[in-house]
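Single chain ahead, by itself, as structure tokens, in the form predicted on its own.
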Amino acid sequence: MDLSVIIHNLDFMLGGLVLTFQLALITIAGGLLLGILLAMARLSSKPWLYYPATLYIHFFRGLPLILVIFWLYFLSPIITGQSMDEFLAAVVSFIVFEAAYFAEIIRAGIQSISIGQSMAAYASGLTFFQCARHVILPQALRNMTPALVTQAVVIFQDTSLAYVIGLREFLRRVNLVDAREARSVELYLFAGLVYFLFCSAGALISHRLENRLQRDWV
């Protein structure tokens, strides 16, 4: 085995990291933007608010990430008659994709708390938004935490499907790299442990959070 196929690529390969890593948080900055005006649609009494989040969600959830990154790649120039750039085609993508999936935990996170305490807050006389902003959306946030850090490990993992455009992610470039190296086996085990830390990181994050929840709650 020779590791200096990896020492000598370092460089090129861990570009190709703050490439993934700035995928994946604009994705989740744009994802819970996204996700929380969908919850709200979701939770409102108004049907021409409700069905078209509900569509949405459906919808997307029902797809397979890689089928919507492929769509609006190579659908867009069809369209618009512009191609689009492929980092810009990957954020487009994974927002609307995982802003499905966001919505639905932070959803599940306000409905998990007692609608005793909303009417607690109004009989107390606070209005719609002193209640959310003081009753439930802070105990809503600590309900739905850990869901929203193993989401993120989620999308950490899937940035590399981002290679089927020809974005060059961190796992991209690997596969650049073994291409001209033929050092399959090294930079293939570089590039798993790269990720298993990362995501080993995130996973210990939200396990700690919901041992921290389990304890205020007895």
Contents of the next structure:
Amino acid sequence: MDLSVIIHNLDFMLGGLVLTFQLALITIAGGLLLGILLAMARLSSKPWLYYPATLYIHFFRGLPLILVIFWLYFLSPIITGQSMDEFLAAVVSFIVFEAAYFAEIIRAGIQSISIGQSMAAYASGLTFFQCARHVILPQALRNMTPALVTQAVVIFQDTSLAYVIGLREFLRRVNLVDAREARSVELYLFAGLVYFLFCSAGALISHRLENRLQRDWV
Amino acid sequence: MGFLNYTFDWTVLWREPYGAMLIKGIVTTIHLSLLAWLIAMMLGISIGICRVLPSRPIRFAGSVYVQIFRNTPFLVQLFFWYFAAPLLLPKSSQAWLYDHVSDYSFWAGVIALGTYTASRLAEQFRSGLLAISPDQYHAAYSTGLTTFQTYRHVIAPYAFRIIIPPFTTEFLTCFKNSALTMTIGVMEITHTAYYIDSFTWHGLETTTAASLTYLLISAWVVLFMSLIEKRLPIPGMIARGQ
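Next up, the form predicted in complex with its partner chain in place of the form predicted on its own?
Now the full complex is given, and it begins with the chain already shown.
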């Protein structure tokens, strides 16, 4: 074990964490937004909303994320005539992919709300969107928060896949340092430790929320 | 502009030598996933059981395993097994490894995917075991069964059926995660699709083929498992759900 390799390259490697967090936060925000729309479409009684959304969700849940990245990589030059900026390519493929997972979490959350709630909302004259915005979603969001936090942790881990398109996020930088210094054991243990700290903090939050939720509802 | 620039050439999927490469890629994906799944099942079920045993140190050890493997990205684990793990071996074993195991990346992929999936299976298995009413345990112990007999004859038959749906999902996750082994050079289907693009510029067609492989195999597995699920209902459990 030679920890000096970590100390000497600490700034360079931790600098990649900024990009990792950027990727994760943008993906979570975009994925959540698209996921809500998809979940609502999947719960809709209109076939032209239900079938495309269902197809979308099954399609992306059936593919590895890395393949979705390649889809964008091969498709975007054909559609736009030029290759996409790497950061944009990563963000778009992450959002498109994770939205399918968010959609299923949100759908489960919405379906955990009693039908009486939406009946009461419609009876008091709210429109579909008002009902969703003011009655269903606030309650459903509460129920699904633990699962959403868990998914956020998964996304944080998934950002490491930006590695394949050459983005210099945390893991790519660790890899670059290893290519120069050839100290794989120390460097990958260090990378694992850094991810572990952030992810177990996320897992802890999810666990706490779950406990609090159970306490409140009883 | 637009699609006009691109002429599809689907013959890339079967003409020599690419057709054979794609088939080999599909076989490698399935081979790697199944071997990893075998490791994951053995390890995952053992750790899942450890996490519900009465002994506190054993429960703690199981929990440490699950936390470590679940809270680090699979890609980091893959790089660890591929780049770092051989360096931890004694010098003589390292030399043997580099001389005799030509496809070390494949085996690193199997170990990484197997140990990672095991941590996820352990959690599913644990919650399956915890879903079984404590009365079952009490009844089994009170009739004089030992801990092992209780698990073997009373708990396991229940747990097995409860975990079929989550295990199906986990198998598909394991199958899809095998694509990441391309980063260490395993020539599975995703890597093959990407690789053929570098000779032919027809990555779109090969990526389509790779996607269809994943989607078709997933659909087939889901269908097969739902048949098994229908064949093996737990007596008295359906009525409760209805």
